[in-house]
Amino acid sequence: MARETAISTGNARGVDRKNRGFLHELWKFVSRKPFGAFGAAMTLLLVVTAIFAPVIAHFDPLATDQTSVLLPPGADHLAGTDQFGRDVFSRLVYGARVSLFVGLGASFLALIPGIVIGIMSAYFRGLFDYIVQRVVDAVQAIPGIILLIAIMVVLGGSLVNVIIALALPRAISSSRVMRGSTMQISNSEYVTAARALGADDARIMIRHILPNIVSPIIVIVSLGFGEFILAEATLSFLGYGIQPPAPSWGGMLSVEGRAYMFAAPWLLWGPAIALSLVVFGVNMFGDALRDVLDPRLRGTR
């Protein structure tokens, strides 16, 4: 009995130490990277808003009401209504789902081919590396928005097509970052030792190279997340992204906000503020993650 009590007490102390260690590291991150902490809060707010959109929004984002057209912000409609009587706040909340889905979908859809192409290009080198790098040069030579519009014209306007259009150029360009990180590791001693022990190429790339380039992968995903949200808003603003009446922050800026910016400026304020805060927050969080994960930048303020 006494032994069981001692074990349970030791386990409780261990959990308490872990909790205090986590809180200490969290406070150290907040004090050293306040903008990064703000970015993490904005990212968390976006995720929570997207998940609990039916609970947060009190109106159907697509329901029209001709008796409540262009109402200013008030108690019933926190962000006012648009020209069709739709609640702007509810559309902003459901628009967060589009932004989160686009950010996550495009990030991970671009991540896998970018990693595979980058690692293989640096590992095998030779003719394969030369061809891949010329393709990357050709893609990076085309202005990003022009390339996105061209892809959307071919694919058509839908949420899935937006994700594909955003992920395809990103996968090609991010492969160069993966290539640079792999080239630094491919000549290391443990890779040479694994090759001398008879490990095949696939095992070396998966077991010895991939785990050692996790840091740049996390940084690319975190920084690309905000870029994808902004790019989706740009495409929707230009009419090539999410099609009305689906709620999208870029579409709200283009269709309602631009047409009624003087008569009903709250149609412009809502999506502009939401988009600015989320993109700024995600980019600050990604920048702070880079400083924390990159050994060369640790200790900088």
Given for the second form:
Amino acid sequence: MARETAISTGNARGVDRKNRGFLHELWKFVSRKPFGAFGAAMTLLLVVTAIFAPVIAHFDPLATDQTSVLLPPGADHLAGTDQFGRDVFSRLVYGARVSLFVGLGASFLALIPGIVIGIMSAYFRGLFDYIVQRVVDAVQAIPGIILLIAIMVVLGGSLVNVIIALALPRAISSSRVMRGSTMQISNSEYVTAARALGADDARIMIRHILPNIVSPIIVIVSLGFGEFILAEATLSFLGYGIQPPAPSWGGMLSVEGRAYMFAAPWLLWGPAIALSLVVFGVNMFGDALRDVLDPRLRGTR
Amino acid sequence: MARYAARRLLAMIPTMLVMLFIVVSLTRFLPGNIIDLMLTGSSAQVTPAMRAQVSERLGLNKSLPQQYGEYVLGVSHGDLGNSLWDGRSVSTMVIDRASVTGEVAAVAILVSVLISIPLGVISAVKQDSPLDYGLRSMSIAGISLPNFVVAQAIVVLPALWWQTAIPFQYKSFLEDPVINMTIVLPAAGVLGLRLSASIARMMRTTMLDIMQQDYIRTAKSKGLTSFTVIVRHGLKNALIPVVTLLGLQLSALIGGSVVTESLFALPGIGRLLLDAITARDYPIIQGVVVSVGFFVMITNLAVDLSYGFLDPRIRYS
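Having looked at the form predicted alone, could you now put up the form predicted in complex with the partner chain?
Next comes the full complex, and the chain you just saw is listed first.
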């Protein structure tokens, strides 16, 4: 009897602790990884802004208004207006959509080929692996932005093409990480056991290897996300990315910002601050995620 | 050592062949007719003769294997082809421009090493102090600030605050060292800032690790001054990861030069690339990609070989 009570109170306390637990765990995370928490908040802010852009922005990001040109920030236009009378704040808000879309789009587009090439390369080895590894070497030797510009020149500037150009080299270079992880696992006993039981290659790769390389995959995606956002901004800044009048933070900095940088410096502040905060936040979030998921990779950047 | 170097050099050949294949096929495999793209924007009427001429110069009238073979043969002789519009040798252009990019990169590395190594060491020695937190926050911010935002700020802020601007007239160091440095220093600063942020982080982690080693305790208990222990015993051993990082970041440094050279009007490799793109001069674009890639591969090899000098315990097999 006494024993039963002890168990039941134990349970009750367990439930209680679980409720308090979430806030407690959250606080523990915030106090232990303040940058990571800040990064998570920034990433969340980006996602929310992108999803609710039409609610947050009071103006059409593309609507020009000749009566309110180059207005400084004020009550009506929170971040001022540009040379066509477009509301800068609304353009910033819709720019978040572009950034998020590019980040997510390129991450997912690069993911599947990266995984497939990586696993196959490690699994089959031999000539196939040798050729793939030389391709990875070649792609990694060319500085990212130069390769991107070269691809964009041939593809032509548009949102979809930016995503393709970002994903292509990424799929190739990320396959090396997947390959490394697969190599470790394909020597393990449960893979040998699966093979002894008569599982074919496809089954081993999908059922036994893939689930075990999920952590490096998440880490690669989270670190790539910030790089993609930054690369899109750089491309658009140089004029090879998303073409005006579509709002992209990098494009806003160069097309609007540079032309009027002395007369209307607020055209620079908005996109510069938004871009820096988001890249910082996403990177910090990725770092924290990496520490939690894959301690071996700590400090590799 | 020499055998190892030779083997690594030979191993570069297949990678180089793959890279040349990527570069050559960029003109072929991607959608859209490259000749139409190139000729749009040229004021003259596009005649079939012009198309034939452009296609011949690009090697598009040949089969892909033939075009590839000829390009490989050219590159192996140091010939990267000729500019489409004025016929100048691409190799000569790249070499001419490389000195500017090289100067900026060298100053950037110097700046970053001078800033980051002391900061990283201080951060590690004063671990978890407010100073450490301050320095770490600064370096994380430094990594996150986009190159072109910092470069833009350097261009705009002096003009807004003090009504002065950087003179955007590049002169080589031998012509006019003062003007040369007024442009090269800010450009190198932008690239160096980012680099120093990553080196400082790496330096801190490595130093923390090293300062817990037995030989550091031995050195301390011998009664050496903490300066000697940190510099002679600690720092010396912490330099290898920094060299690796510098080698890895060189590619990012050259990539970053595309942005800084366009903002600071520096006539380097990055600018050559952007101008070639505006002019749709495909042989130059290919030539820049190939030579930069080759340079990065060679430096990575040099970095690997340098470990043996930095740490005699490392042997190659």
